[in-house]
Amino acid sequence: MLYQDLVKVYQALESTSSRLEMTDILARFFRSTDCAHIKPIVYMTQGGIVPDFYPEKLGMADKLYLRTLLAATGAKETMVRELWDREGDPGTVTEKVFETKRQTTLFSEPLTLDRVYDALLRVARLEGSGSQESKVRCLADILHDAKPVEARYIARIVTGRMRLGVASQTVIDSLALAFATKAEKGAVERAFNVTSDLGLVAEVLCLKGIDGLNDIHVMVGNPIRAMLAERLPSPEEILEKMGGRAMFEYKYDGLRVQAHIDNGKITLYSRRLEDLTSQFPDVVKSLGEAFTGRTAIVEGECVPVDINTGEMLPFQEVSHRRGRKHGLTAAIEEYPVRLQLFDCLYLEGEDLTMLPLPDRRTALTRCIVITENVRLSEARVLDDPAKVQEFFTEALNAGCEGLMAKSINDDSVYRAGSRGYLWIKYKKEYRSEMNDTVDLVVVGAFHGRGRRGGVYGALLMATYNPDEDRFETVSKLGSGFDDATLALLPEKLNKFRTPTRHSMVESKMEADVWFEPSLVLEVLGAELSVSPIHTCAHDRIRDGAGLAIRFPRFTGTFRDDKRPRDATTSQEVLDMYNKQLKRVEG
């Protein structure tokens, strides 16, 4: 298969912002594709080369890619740098450079999909001494034979900026349309949610059809996509939703992890499917000592603790452990954590995700010995709102965010990758004031003025609408940033910069700078109000208007543990607004 066949699909996807049209384009292509190629096609279309939880990552630094482009084309560095500063998109820069380069290139051969994919895989796997030069040579080799439009997408995927706007749900819809029926889409979605590998799901569907998905099961080593919760504002409403009785447990202010245990080998995954094992060797050791079986998948929270008092500390403390390559031993001593386990999804060869929560909790108690560093979540089965409120106060006093209410009915299965009322968050009372924080996505920025000249003065923040697979603006954020954070923002954001508003961002406002939705920030506001200029929950309260967070303030927490699609949803903000005792409409 020629790479240009896939590039034509990318051009078609880039020419539309309609999710339905994207779905149709991909479904037609999947049906016509050789099953041997469908796995890499799925990965590359989403901007990767392997499932998210694999160690191989692209995302070549701009400086290194620039060297590669110069090596592949022989173009003048000054011309390329001028283009780079003006365009900001490695794909556009590369295509324009290649349009000049094609006039002088005499010898090239058509690129095959296999050749491009194998080269990208080699680039991702190269490491150690001399790896940068090897990456340059490997990538320059395929760029040499690329047509300008092919080079555009090679540049984008290797720098981590594919920007096709194709989310996992779009691929799932396309696979169902190509190989199944609308009614069978749930089976496709579950296969992905329990394996986190859309390429595998696509390959099985292509080779065996929908019945082949019966062979896909929970596997140790493949992280299961996290089950998520809804919110309700009172114990009364929670108990009514749960049928009068539920298990309430502490909602810890920590880092959610999923531990895969396989005969002594333990791997830790974040809710973003990031491998955290090397960052938390103390947790691996403690869990290995507490686990009594051979194979399991358990879920819990890494909670920072004060070693002198035993008290739980805020999430910011554990965030100091993230991404460290040096000083890990000192960090473990300075920022110790305790693992609070709350679920068991797999044990000794048995998939437990379709069992009710009480059975999963029993399995957890069977395979874990309580130690100083590994404990079960503090939980109680309650049916009295007053008792729930007492437990809620107890949780707050212990340093928790609030409570999680979990159904214990017969249908209380683990709904991987889904949000619903089987789990409900109860954090604080929702009144006209926003006492609860929200996690918002940066989609744009405004240039600073006065003492903020030269840096971003404010950020345009958005919620996520999963039904439409888009990000909807909810506030301009300019408060809560110290000088050090303001100076850090360009470094964190500029790699996601786009020349125009991203196709997945719904905005009435015009930002000075636009970004691909990537960075998630924790925000606290004063109140929610109806707004004619924001698009969060647009037309849901009033025609032509959305919801806005008034007087938002950055809490200082970058939610690196969350993907953009894990951010607070537009529906959650709408629910918070509807529950306010005092509604402020502006």
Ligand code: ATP
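Positions refer to the first chain, counted from 1. Please read all numbers here as calculations on a predicted model, not as lab measurements. Here, rigid core means the biggest group of C-alpha atoms that superpose within 1.5 Å across both forms. What changes on going to the form predicted in complex with the named molecule:
Superposition of the core reveals a Cα shift of 2 Å or more for residue 455 between the two forms. Remark: with the core as the superposition reference, the CA shift of residue 211 between the two forms stays below 2 Å. Relative to the superposed rigid core, residue 335 undergoes a CA displacement smaller than 2 Å between the two forms.
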Given for the second form:
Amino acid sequence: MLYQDLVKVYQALESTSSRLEMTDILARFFRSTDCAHIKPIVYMTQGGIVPDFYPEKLGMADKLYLRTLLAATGAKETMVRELWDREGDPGTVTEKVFETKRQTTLFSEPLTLDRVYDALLRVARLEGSGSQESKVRCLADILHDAKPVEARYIARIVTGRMRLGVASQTVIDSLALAFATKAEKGAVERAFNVTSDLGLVAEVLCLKGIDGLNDIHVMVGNPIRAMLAERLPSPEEILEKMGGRAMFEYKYDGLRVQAHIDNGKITLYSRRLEDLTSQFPDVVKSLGEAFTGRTAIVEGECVPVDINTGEMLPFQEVSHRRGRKHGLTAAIEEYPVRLQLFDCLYLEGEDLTMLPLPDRRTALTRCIVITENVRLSEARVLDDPAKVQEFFTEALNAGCEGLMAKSINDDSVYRAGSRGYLWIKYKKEYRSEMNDTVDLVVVGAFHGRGRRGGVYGALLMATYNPDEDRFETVSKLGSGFDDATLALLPEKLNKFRTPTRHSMVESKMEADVWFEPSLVLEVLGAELSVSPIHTCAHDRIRDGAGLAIRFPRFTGTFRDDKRPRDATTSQEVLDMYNKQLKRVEG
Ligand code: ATP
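Swap state to the form predicted in complex with the named molecule from the form predicted alone:
Complete assembly follows, chain above in first position.
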């Protein structure tokens, strides 16, 4: 298959912002594609070359890419740099340079998809001394035979800026449309949620059709997408929703970790499916000691503890350990963590995700011996709101955020990758009037004035709407930033700057600066109100209006463990608004 066939699809995808149209374009392409190619196509269309949880990453630094472009085209450096400063996007710059360069491609080979994919894989895998030169050579080799429009997308993917706006859900919809019926979409979703590998799902569908998905199971080594919780404001409402009785657990304020154990080899994944193993060698060691079996997937929360008192500390303490390459040993001593396990998804070759929670909990107790650093979540089965409230106070006193209520009914399976009422969070913030934290995405900024001259004065924040795959504005955030954070913001945000409003952002406000939705901040709101200037949950309460979070404050926590599509959804804010309204009226 020629790379240009895929490029034509990219161009078609870029020419529309309608998700339905994108789904159609992809479905038609998938149907006509040779199954041997569908895997790389799925990865590349989403800007990668392998599933997200694999170690190979592209994201070539701009400087190195620039060198490659010069080497591949022989173009004048001053001209390229000028273009680079003006355009910002390596894809457009590359295409323009290719259009103006001498046409030497008369006898060059047309680029095949395999050749481009192999080169990208090699670029991602090269490391160590001399690897930069090898990367330049490898990439220059394919660029040499690329047409201008092909070079545009090679540049984008290799620098980590593919940005076609194709979410996993869009690929799932297209795969279902291409290879299954509407009613079978759930099976496609589940196959993705338990393997986190859309390329694999696509390949199986293409080769064997929908029945082939029956052979896709939970696998040690493929992170399972996290099950998420809904929220409710009172023990009464939670118990009612759960059928009168539920298991309540401490809700630890830490870092969610999914551990895959395979005969002594332990891999830790974050909620975003990043491999955390090298950052937590202490957790690997203590889990290895506490686990009595051979293979398992267990899930828990890594909680920072005070070495002197053994008490739990706030989440920020564990975040000191994230991303550290140097001084890790010192960090382990300074910020020790404990693993509080709460679920077992796989044990000794058996997929447990379809079993009810009590059975999974039993499996967990069977395969773990409690040690100093590995424990099970504190849990109690309760049916009395007063007892729940007591347990809640106990959890807060122990340094937790509140409780997690979990269904123990027959249907209490592990719903990978979805948020529902089988798990309900009950946090301390719900006790005061609309005083809950939300995780919002920065989509724009306003220049600062007065004391904030020279830095951003406020940020335009958005929720995520998964149905439309759009980010909808919900507030202008200016409080809660200290001077150091304000000074840091441009550095954190500038790499996401876009010349105009990003196509996935719905906004009626005109920001001074726009960003690709990327950075997620935790925000504490005081109140929700209907607003004609925001687009969150637009037209859902009143035509022409959305919802706004009033008196928002940055809590100081950058939610680096969340991707923009993991941010609080517009629907969640709408639910919060309705609940707040009920309480105000009642
Ligand atoms: P969410 O994960 O729901 O998107 P979030 O990351 O802001 O939101 P919360 O809403 O505070 O987190 O609550 C859910 C998280 O609580 C889980 O993802 C998990 O990391 C954590 N957690 C702590 N204790 C438990 C527990 N006992 N059972 C399940 N999750 C727990």
